[in-house]
Each structure stands twice: as structure tokens, then as C-alpha cells.
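Below sits a lone chain in C-alpha cells, taken as the form predicted on its own.
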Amino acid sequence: MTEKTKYILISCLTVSFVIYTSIIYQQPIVPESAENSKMIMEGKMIWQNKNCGACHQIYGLGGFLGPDLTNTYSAAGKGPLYISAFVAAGTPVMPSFQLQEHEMSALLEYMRHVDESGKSDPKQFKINYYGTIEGQ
């Protein structure tokens, strides 16, 4: 390969990278609303500060002591009241978290957002031959 060919190839790759990057970063990110987005982030911080992921999973990632909570918000017979009751009262294995009303609302908003954003049961995923997965 000649020097000129190398420079042309590097130039094409650089231009392609710049164009691709500018297209990706110009895609609009549409949050639900500024207030909901703030509540979701606050709920996520409560989830992290209380170390919920040590025992529970979201999207199949986390601890195995408690159940996966990805779709608990919309599960039949469960929902926000179910989540609130367990967080407030605890269980013999899970401590009782004395959250203030605003903290509980933020945590529930985070759980609702997680629930709407994906499914957690890997047994229901379709594994593509090229290595990606799709929820069913």
C-alpha cells in the first residue's frame, strides 16, 4: 500500500467518524418531563444509597438474595402499594427502610421507569446468531 493510499484511507475513516459522531449526538433525548426525570434520578440514588442492588436485581443484574424487581411495578397483584409496603415494613431478611414520603415517591417513580424500560426474564429473550438479544 502506498503512502498516498494510506493517507486517503485515514482521511476517509476520520471524516466518517466525525459524521457518524455528529449524527449520533444530534439525536434528541426526550425525557418524560424535567420533573419526572429529576424524580427518577433521585429514586435511582435512593436505590444505590440503600444498596438495594446487593440483594435485588434489575434487568437480571445485581444480588440473588431477593427477587428481580425489574417488572414488579406492573406485575399482577403487585404494584406501587406492594413495593411501598415491603420497603416500609421489611421482611425477616430485608430491613425496614424508614423512607420519607418524598423518598418513597422518588423510589416508586424509579421503579416505574425501570418497569417500562425493559423485561428481565432472560428465558424469554431471543438470542440472535450474531450475538445480540431481543426481548419477546
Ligand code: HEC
The other form holds:
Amino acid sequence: MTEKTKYILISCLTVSFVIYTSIIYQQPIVPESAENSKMIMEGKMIWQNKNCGACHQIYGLGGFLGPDLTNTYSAAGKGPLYISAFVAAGTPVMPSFQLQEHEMSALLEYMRHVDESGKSDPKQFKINYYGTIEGQ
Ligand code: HEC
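Would you mind giving the form predicted together with the named molecule, to go alongside the form predicted on its own above?
Expanding to the full complex; the earlier chain stays at the top.
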């Protein structure tokens, strides 16, 4: 390889790196505000401490006694009030949880965050013949 070819090759790589990087950094990132992040973390701790994951999955992971809750927050006919009603009242199979108002808000904020950041139920996904999956 001549010096000139090397120079052209390095220039091309550098230019494509700069263009690709600038495209990536122009993608909008919608960060949670500091206040929201704190609520989400609190909600996650409640989810862990109350052991919701023993019976429920999020992102397809967790127990199988109850349904996957990844997208319950945005599901038609469900949503935050539906979730808080289940948590406060329980069912014959699910225990009720007496949460304080701010604990319930934090849990709901966590459920909203999970809903926005993931899709489930994997059983509903379409599996392509080449092995990748598509959500609905
Ligand atoms: C002992 C197991 C168990 C635990 C622990 C549990 N759940 Fe459940 N949950 C269930 C079952 C089972 C159902 C389905 C309703 C039924 O069969 O009674 C359910 C239903 C729900 C539903 C309704 C889901 C839907 O799509 O209709 C929500 C929301 C929910 N649980 C939230 C929670 C949260 C939040 C926690 C933790 C604070 C939790 N659950 C802890 C067993 C549990």
C-alpha cells in the first residue's frame, strides 16, 4: 500500500467516524428529570421490597403466578388507577399492600418508566425465520 493510499484511507475513516458520531449525538435523548429519577428509584425499591417480582414479570423476567406488568401502565382499559386499585385491594391470590400516598406515586412512576422503556409479553412477539423478533 502506498503512502498516498494510506493517507486517503485514514482520511475516509476519519471523515466517516466524524459524520457517524455527529449523527448519533443528534438523536434526541429524553432524560428523566432529576426529581423523576429519584421517584423511579424509590418505586423500584418498593417493587423489590414488596417482592412483586416473585409473582410478576417485567421485561419478561420474574415470577409466573401473576401476569407480566411491563405494559400495564399504558394498556387499554388499565393504567395507573387500575394498578393502584390492585395493589391496595389485592385479590384472593395477590396480597394487598398498604402503601402511603407517596410510596404509591413512586411505584406508579416506576411502572410508567418500565412501560416506556420496554415491551412485553414476549409470547406475543412475531419470530422471524432468521431468528430476530418483532414486537407488536
Ligand atoms: C403472591 C403473588 C403476588 C404478589 C407478591 C404480587 N402480585 Fe400482583 N397479582 C398476582 C396475581 C395472581 C394476579 C392476577 C389476579 C389474580 O389472579 O388474582 C395479580 C394481578 C396484579 C395486577 C393486575 C394485572 C393485570 O394486567 O390485570 C397488578 C397491576 C398487580 N398485580 C400489581 C402488583 C404489584 C405492584 C405488586 C407488588 C407491590 C404485586 N402485584 C405483588 C399475584 C401477586
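By rigid core we mean the largest C-alpha set that fits within 1.5 Å across both forms. Positions refer to the first chain, counted from 1. From a predicted model like this one, the values you see are computed outputs, not experimental measurements.
Fit the two forms on their core, then tell me the C-alpha shift of Ile10 between the two forms in angstrom.
-> So the C-alpha of this residue moves 21.2 Å.
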